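Take a look at this single chain, the form predicted alone, given in structure tokens.
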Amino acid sequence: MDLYELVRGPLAVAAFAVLILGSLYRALSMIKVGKKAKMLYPQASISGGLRSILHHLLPFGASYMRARTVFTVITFLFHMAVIILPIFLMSHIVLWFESFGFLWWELSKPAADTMTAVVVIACLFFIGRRLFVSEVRQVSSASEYLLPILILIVFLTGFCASHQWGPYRPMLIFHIATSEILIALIPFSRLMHMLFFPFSRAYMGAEHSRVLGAKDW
């Protein structure tokens, strides 16, 4: 088994296993801590929770978004590109077809390149913001610098491999390996909000509207 087959097969399975098992562990841990904690639980504000989710899914739906126009625009474009591009990129669809035998609609090459540029610019913006905005820098840990750097590497290497810039096979292997590292890190980093966003938002919305009588947006 060569290096490509290793990252394409066993390491990919391991990365997704860590993602699934780690996410399950984090979910069970939070449930356990929540049962032990002495706090007031918002039990009956479904509407408040749903409104909170909706307001934070819409651009400028929350007050903090309206106060930070550039940050909001870049953040929303970044999240759209990060979600859409890996799913609808032709080369990724081919990999799914080889593994599971089904296909779906793919992005055009210009659209994929544009989304890659969005991710690169957004990652540089996030890194610069943590470096040069004092109130953000003071609350930033090392992982919050490393994550955008890792995402930047994943998308840049994918772009280079797609356009066959540089040594193709090493670039492709590096792209796949860094992608798998990113997938495995999801349950143990701030990327966990990808999975738990609806729950945390619903809880906060219910708490603010029912218990505190206020909005969280």
Second form
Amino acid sequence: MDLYELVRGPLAVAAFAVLILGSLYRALSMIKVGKKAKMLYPQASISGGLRSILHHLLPFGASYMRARTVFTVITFLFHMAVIILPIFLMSHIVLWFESFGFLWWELSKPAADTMTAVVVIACLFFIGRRLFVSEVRQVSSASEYLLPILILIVFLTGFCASHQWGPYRPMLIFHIATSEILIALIPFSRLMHMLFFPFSRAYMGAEHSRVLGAKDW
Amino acid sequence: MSFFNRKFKFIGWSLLCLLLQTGTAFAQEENYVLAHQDVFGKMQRPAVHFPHAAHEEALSDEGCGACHHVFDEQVKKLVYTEGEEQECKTCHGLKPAGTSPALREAYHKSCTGCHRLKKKNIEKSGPTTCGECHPKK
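Form predicted alone done; form predicted in complex with the partner chain now:
Following is the full complex, with the preceding chain placed first.
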């Protein structure tokens, strides 16, 4: 089989299947663990939980963000670009159309290039931060270095393939293959915060809110 | 005798010239540059160099109807009528119209769709990736 067809077809389906089934598995195991705990949370407050989610979704909405201006700006731009770019990139939309026959709104090329630059700069910043800021280095595991490196590779190879820099076909195949590894890793790595962040945030906010009257933001 | 011979030769050559001339007038270009700034405005990707003659040869079994079609209002179907071959952009525009896809999607569906199908059936095929049809010069 043609290598491009392999990564573009069956492996893409496999990556999304791992993402969906893996996320379901993680969510169900989390519910199971939650049910096992024989604990009462009399002090838990729903509004405190919701307010905590909201505050952590807003730029400079939490005190740790206000204390780190550069980090906050970079992390918010990074998260917007890393989600918006793959979904609204024209080349990706053309592939979705090829497979399923529907289309949606697309980014212009300059906008896509800017977002790629944002992701690349942010990944370098995150890796540098883990390497050189001692309090961050102490809580960093190997996977937390590898994930931003993988994201960096995915976006750089995507940029090179799009601009036809370097050997085009191998670059494109490598871009798709590494993206699929990244997608399949989501349920089994720190990237699971994509789905789990509202729960950990709500828990923290709810715990601190009623009795302590404290804000966790 | 030789006079008649020369006369027939002259008529024969004239007819042949006329035939060749008409032939050239209706023959297809070998290659087309597909860019269509008139439809798309500013191009997002480099132009496609489409080898028409190579496709005629490769699709000789399927015939011209493999790509060329018109929408028949009565049977509500795409049909091929010989001698009525038109450019894609005659009907397909910037935006889709009803069930008729936009020009970009019409091209991608016809070109990439056919190339991928042929690859799947392990037949002689064309490019399937973005940059192979839209190469940067």
